[in-house]
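First, one chain by itself: the form predicted alone, in structure tokens.
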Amino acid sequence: MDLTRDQKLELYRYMRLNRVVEERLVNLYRQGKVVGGLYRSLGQEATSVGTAYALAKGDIVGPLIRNLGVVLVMGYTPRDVMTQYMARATSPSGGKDCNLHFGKPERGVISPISMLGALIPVMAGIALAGRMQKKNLVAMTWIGDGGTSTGAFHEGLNFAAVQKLPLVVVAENNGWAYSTPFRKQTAAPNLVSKAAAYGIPGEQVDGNDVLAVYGVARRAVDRARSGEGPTLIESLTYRMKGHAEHDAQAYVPKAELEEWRQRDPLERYTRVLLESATATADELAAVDRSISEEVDREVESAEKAPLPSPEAANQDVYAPRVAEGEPVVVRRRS
């Protein structure tokens, strides 16, 4: 489970990315280039890049629309990232959608549905399908805890451990549910204790400490790859921003808010990355240059995209029209 040095800076680099891809789209916004609403997963990037970096080649993501850490480590682009907030034709929905909806299975990410849970049985469908067709994949996805709340996400947790899927759940608790303060959603003491009512492994982590959250993840992901059933983490983490970037978030005591900003994940890791010998200052400086100059172009290229055409909005909506006279009727190929 140990870390290459390549890989300690990659994990760095993501988080930046995720950072600074979050700053450029703030100012798009506030210039009104931002088609729809932004959420900001400001402080929860260890938790995102983390989870996502233990995963393998040919496993499946159902990310979160705070979530950017996971579709960047799975390989999508800040230009994916900036034309899909723009609306413009170029992204990966096709101007469709905002935010984060996006993804294709072949490419390892499922389009997220909703923050309450609903992925958690889609989820829990592809591990079974991929176990159907003897794939060796894992399937991950994230929740809130208020997501923790709803049905889909005990039917979709049940499911799974009772058919030992091969699923990670990663409940992101930082604190509140929207404007409800974790206090006020369970009366469960913390969110790992859930897991034992499913008969399922939990682990509970400091969700700004990007290595200890590899780590758990990488173990999680090693059980479900090995036939042990899914894993229930619970990571604590914290929301540095409203719900989304209209959101003051009055509702969030002053104090709370500094004590969180103290743990920031980036500030962390970077100290982490320094006091241990494993980067230098420069070295640090030159991957935030390169991501700041990279971002730069990217957004230039986004705001060139083209906006699609009127008649684009009934394409992909429909499935294809069958012929008169053919059954609709799909039959299994044997």
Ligand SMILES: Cc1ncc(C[n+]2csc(CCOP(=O)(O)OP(=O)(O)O)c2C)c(N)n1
Contents of the next structure:
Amino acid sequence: MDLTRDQKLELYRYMRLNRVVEERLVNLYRQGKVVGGLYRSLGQEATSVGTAYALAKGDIVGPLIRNLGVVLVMGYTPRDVMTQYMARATSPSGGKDCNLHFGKPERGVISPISMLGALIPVMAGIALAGRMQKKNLVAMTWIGDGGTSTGAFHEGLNFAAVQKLPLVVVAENNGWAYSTPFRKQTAAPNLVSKAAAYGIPGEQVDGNDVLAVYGVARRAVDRARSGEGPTLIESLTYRMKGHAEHDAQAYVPKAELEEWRQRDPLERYTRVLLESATATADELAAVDRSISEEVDREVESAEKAPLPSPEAANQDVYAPRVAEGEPVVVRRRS
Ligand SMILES: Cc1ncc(C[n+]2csc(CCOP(=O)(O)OP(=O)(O)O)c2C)c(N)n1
Ligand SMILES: [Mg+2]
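Moving from the form predicted alone to the form predicted together with the named molecule:
And the full complex, kicking off with our chain again.
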């Protein structure tokens, strides 16, 4: 379970990439170039990156809108993200959908589902299908504190527990569900205690400590892969921005924000790497520079990319009609 130096640096790289991509998106949003909303994961990068990093090739994730770090670890590129947010014809969804609402089955990523909780039964189904196909894959999905109040959360987790499916559910307790604080979301003291109701292991982790997150996720993934069934992870973190860029989060106590600012996951991990002499400040600065350069290049090229043609609105919407007796061929955008 010990990470090599290269792996520790890779965690840093993904977290920084997560942050820089979003910072550039904020600029574009303010310039009116982002189509649709922008949902930041500021302060939550360690949870996305640390959990997804525990997976292996062939595993499948069902991310939510705030899980940019997850999809970067799974192999999404800044180009995918920039073209997608600007709804360009060259984007993964061809400009048909916005933000992170796109999947890449070849990368093990299914498309996010907006109805909160719905991903859990879907991912339980994927875990079950994987077992039936003897693939030994692990399915992982994320849910917010608000999302845990849905019926689908209960049904999906209960089914996965009864079937002992290889599923890891990461509950990101970031204190808020839009303007609803945690104490108005549930009478339970925390989310991890809910695991007992399903008869599955629950682990709570400091979600702003990427190494701790990785450790807990890795244990859960190993349990899932060895047939021991699902785990519920509660990641204690904080939503440092409003629900989306259009929300000024006026309802959030300033002192609470300030307290969590001190626990910024990227700054904390930078200190860990420097103090343990895992990396030098120069090395980290070089990583930062290369990320900035790459993201700047992709912003520039996405801005030049064409918007979709009007006719494209009718393409790839329905599967082509198949005549009786003909094999079903699903066309996939290359
Ligand atoms: C079933 C359902 N109800 C309501 C919504 C509208 N909605 C979208 S995000 C959100 C808040 C989610 O809060 P949380 O689950 O804590 O996730 P966070 O935004 O904090 O990451 C709500 C109410 C939805 N998408 N699905
Ligand atoms: Mg929340």
